[in-house]
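The chain that follows stands alone, in the form predicted alone, written as structure tokens.
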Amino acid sequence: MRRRLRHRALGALLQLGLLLFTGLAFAQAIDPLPFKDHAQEVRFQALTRELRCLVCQNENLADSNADLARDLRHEVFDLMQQGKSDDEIKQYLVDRYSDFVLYDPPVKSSTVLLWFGPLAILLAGAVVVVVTVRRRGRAAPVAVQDEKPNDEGDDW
């Protein structure tokens, strides 16, 4: 009887510990920053959504929990506190990490393939389909029509 109570108490403590650990893990994802006002916070959120996390694939700085993303969020916040504009902050990050840090990179010679590559591949595929259909249309044998009715006695 005592053993059973001890096991239940141990199980309850384990569940409570897991619950607290889970809450602690979520609490670490929240990174409070001392914004001057709500407008600055909205600007910060918009800017960090336009910047790519360099560690996580397909995540922006606002959503990433990586240590580097947290450091970059603090860097963006510090630059905002220094009075830098959004363009200046983006340029600062591009100078350090290249255009990869931007979700919407500018059209330059180094990004032409990124912007127009999918369209070029789509057009090349359309050309291949049209050429293939035309070749098959020319090579198809002309159907010869029989004058005799094809009646072999099967009436379905």
Second form
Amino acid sequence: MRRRLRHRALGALLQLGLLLFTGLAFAQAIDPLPFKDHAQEVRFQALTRELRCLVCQNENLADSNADLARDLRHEVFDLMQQGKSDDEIKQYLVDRYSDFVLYDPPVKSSTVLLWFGPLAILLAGAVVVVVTVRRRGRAAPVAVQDEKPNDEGDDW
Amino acid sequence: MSRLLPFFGFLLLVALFGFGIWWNTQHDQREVPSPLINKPAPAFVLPKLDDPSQTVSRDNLLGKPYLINVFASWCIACGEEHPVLMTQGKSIGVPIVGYNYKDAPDDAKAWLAKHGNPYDMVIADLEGRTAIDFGVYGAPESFLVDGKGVIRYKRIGPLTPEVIEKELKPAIAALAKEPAP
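Now show me the form predicted together with the partner chain, since the one above was the form predicted alone.
Time for the whole complex; same chain goes first.
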């Protein structure tokens, strides 16, 4: 009974995954562009995925249906046809729309907090934990040794 | 003391979240600062709306400061902005160049005929190609360009009487103090 339930749950999960996957496949085909080959299309998809649509800000250029996103996709496509590198294309958009178009903002003075803030908070937390544990260890070493092993058969 | 540490940590988080909420109500989250401020306006050549055989370029407009106002008949916020331009546009002291953005020319003409034309001239960008150079990502947007062709101020969203008083007019006054090019 249990096993059957588990099977069914697994099946549902697989179906959901498949559904999401096909959804993504559709999202890619917003507007067909005349790519030279498959490699170029893959590169285009990867690049537009790293760029933010400015009108519908939490969508990337690849997935957005907005008019501006379509224009910018065409712009990226044209720049690729001109033989521009990914960095040059990104710079082209940054020159016009600021770093905001990049989902991965560059490390600079205004983004240091964004990049390293969480790490700093994590380290501060670790320091607090280490200090607290050490202080407790020093305060009551005898009490810890005296304690009987708390094993009364209930394993969990 | 160390027992109070988690409490202080909690207070710190409350303060942080409080700041976040306050900060987000203080500014428009959709507003993207333009990297073009204090840089030369991108070169452009665009046809006039009422006579597409005539074109206007950036270099034609050099010499005197002007305001470029991006608008379109399909843009709802432009409808809010329009009456403000009609009543206050003449009083700001610089010519206003209408920048018709991705609009059907007939729609744009009908819109201006219906609501009035506050512009000294209207240029049309049907495909929105030049708009990408200007970093336009919506309408309305307004750019103040000085006599040397440098963008000095940008407003994203409609010009309101308050914005004109507090931001646009001081920016224009600052231009007037500079020696003419």
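Positions refer to the first chain, counted from 1. We call the rigid core the largest set of C-alpha positions that still match within 1.5 Å between the two forms. On a predicted model such as this, the values are computed, not experimentally measured, just so you know.
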Quick question: how big is the domain rotation between the two forms, taking the chain as two rigid parts and the angle in degrees? 24
After superposition on the rigid core, what is the displacement of the C-alpha atom of Leu123 between the two forms, in Å? 8.0
In Å, how large is the C-alpha displacement of Leu113 between the two forms after the rigid core is aligned? 3.8
